[in-house]
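Below you'll find only one chain, the form predicted alone, shown as structure tokens.
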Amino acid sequence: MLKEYRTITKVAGPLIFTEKTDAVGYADLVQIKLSDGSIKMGQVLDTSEDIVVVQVFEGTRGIDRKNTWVKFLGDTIKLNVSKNMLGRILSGAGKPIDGGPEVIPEKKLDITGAAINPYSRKSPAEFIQTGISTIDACNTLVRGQKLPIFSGSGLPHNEIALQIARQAKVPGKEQAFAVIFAAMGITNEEAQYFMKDFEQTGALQRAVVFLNLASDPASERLITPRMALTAAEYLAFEHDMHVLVILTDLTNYCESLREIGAAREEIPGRRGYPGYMYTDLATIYERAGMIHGKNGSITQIPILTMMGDDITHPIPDLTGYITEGQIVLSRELHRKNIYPPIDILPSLSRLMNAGIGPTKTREDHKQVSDQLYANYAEGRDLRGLVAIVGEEALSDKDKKLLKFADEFEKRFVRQGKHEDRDIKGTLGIGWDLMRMMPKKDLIRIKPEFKDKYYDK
């Protein structure tokens, strides 16, 4: 029989501290009964001989030390999972908020998941087409990869996330594909925008949406990505679906980590964030991948906003260590009214070479990407030189490279929010741009590819 305790000694932020309990397990579920009879739920965050620390999901308002009962349920947080979750909009705690019924579970799964044995992991090798040229051609997303988007305050990362959610597919293969979209710490306005877009575009039919609002407790924000990844693992490894998980915004998640760390009076690490933030983020990111013997896969696109556009801030810095590249949004391109404002020069996909080539995209893909990078980088550098010496002082080749950089941004980077370019169309635009340069100057492309595509 479960015991109830009325031994709360302290309430701090989203935490309560209880003493004189029997043995309590880490991450156990907790039921908190208030003096007015209402019930709140929580989770054991820390346990020792003297004190048990509980984070309360619904916030600690109304909890008093004398008249509140605490019951440890001896179980961990579980999510009701079912294939019927597709098309549903849930709260950050996994409760329906779309007016529909409760999810009838086929299974109840622990949201912490199970670590994938490294030996069982399969190497990512299949191209995912997002329909966005700067990603598909230059920073290719591969099935099973974790590829974050580094954004800044006010940049259109949410619009890019929704566009990827609508358009992502593996071309030429009719396979079960699902999107898990988890938003953390968003405003009501953003939540309405997400729900409206998913419903109007029909993307909701193949998606499960988890929405944690800014007004929701910080402790709920910590379980939202784990809820989303638990649903993804179920669909991928139980129903052989290929799942794209979009997590936005990981910065809000880390702020909640810092808030709860401060309430626990922990010794802070860099910029006040907990010293274990690297490990905590890794428990999220490392749930992407594929497993030998299973047909499904989980691909992750975490999105985070960089404080002051600082890529050395602890959150993007640690994320870069754990993930396989990054897509970086540019404030300069955004000021030019270019959407999506993806800057290819600091962006990187470490698994790109595994997902492109003759049988996956096209034989010239890698060399087209290299040449576009080289020409755009040189053209960008020349803008600084022109500001000093003027365009008249440039050679003919430099003038062409300068023009190339402008046209690259206008024709290759810029596209509509509902424009879904296939990889052949994207590479075609790349060749159109490269025809601005003499054939002999395309030194990163093999002669046979120049003969095949340049003179078309």
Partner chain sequence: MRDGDIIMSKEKIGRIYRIAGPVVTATGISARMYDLVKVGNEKLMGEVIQIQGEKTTIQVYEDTSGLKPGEVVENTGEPLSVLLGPGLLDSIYDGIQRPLPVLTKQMGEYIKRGVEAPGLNLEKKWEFKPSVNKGESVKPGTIIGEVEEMPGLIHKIILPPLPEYTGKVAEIKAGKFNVEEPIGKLDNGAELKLSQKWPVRTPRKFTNKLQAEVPFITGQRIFDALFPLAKGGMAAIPGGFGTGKTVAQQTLAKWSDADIIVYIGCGERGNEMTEVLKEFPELKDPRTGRPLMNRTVLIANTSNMPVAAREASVYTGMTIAEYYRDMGYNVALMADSTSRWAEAMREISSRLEEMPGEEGYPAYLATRLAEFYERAGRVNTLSKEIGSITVIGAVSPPGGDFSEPVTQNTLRVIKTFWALDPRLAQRRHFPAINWLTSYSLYKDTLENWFVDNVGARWVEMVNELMAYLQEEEKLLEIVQLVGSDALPAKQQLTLEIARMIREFFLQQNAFHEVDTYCQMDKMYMLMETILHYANQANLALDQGAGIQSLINMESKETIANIKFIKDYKKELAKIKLDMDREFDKFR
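Structure of the form predicted in complex with the partner chain, given the form predicted alone:
So it's only the chain below, everything else dropped.
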């Protein structure tokens, strides 16, 4: 029989402090019964013989010192998982909110998740075709990768995430991805947008949705991504599924983390975010990957909005150090009415080289990508110069590069929201653009590829 305590001494923000308890385990789950009979859940953040600090997921509204009962459940937070989760919509804390019955568990799994032994990891190396040229050709996504989208407020990151979820496939293997969608603090409207698209395309049947909306308690956001990834691990590594996890918006998650840190009166790190935010984010992002001897995979696409479009802000900065690259959206391209407004220059996929090449995409892929990058970078630089000296002062080569940059944005970057380009088509557009330059200026491409593709 678990004891219930009525010994709350302090309530601050999302935290409650209780005393005179028996020994309470660190990170244990807590049930809090309010005077009106309603129940809230929480987790132990700090435990000692004198004081136990509990973080309350549903907010501390209504909690008082005298009539609130606290029960320590003696177990860490677990999620009921089952293959039947597919098609379900759950709250940010893992409870069904689609009107359906509770998930009948095949297993109960600890949501914290353990670190994968690096020795057991399998190198991700399978090309995922997203149908978006700037990703496929220049920042290739592979199965088991974690590739975030760095966006800004008002940019179409949701559309891009959905387009990827719709179109992603491994050419030659038609098995569709299962999609796990975890929303943290997004607006109802955004959530509706995602749900509608999932329903229309039939994707919902192979999706599990975890919804924590802007109106839901902030501290619940801290467990939402962990719930989602626990479900993903179960489907990927126990049911051999290829899972695509979309997490949005990590910025809201980090805000909640800061809130808890402040309530605990911790010494803050950069911009008030806790010093352990790197480690904390790593325990989310590192749960992507593949494992030796297992057929499934977890590919992660976290979305975060950069405060004031600042990529050096702690959230995108720490994320970039953990994830295997990043897709960066540009306000400038968006203003030019180019969709998807992906700026390839600061974007990067670290696992690209493993996923491309003669047997996976095409022999010239890497070199085409390098050449496009180099030309576009030079062309973009020249725009600044033109603003000062005018186009007439440019050399012939520079004029061509300038034109190249414009055409690159118009023909290569821009595509329709439902336009699914295969990799050959994408590389074909790349060659079309490169034909604007003299053959000898394409120094990043081997002569034999130039002969094969340039002249045709």
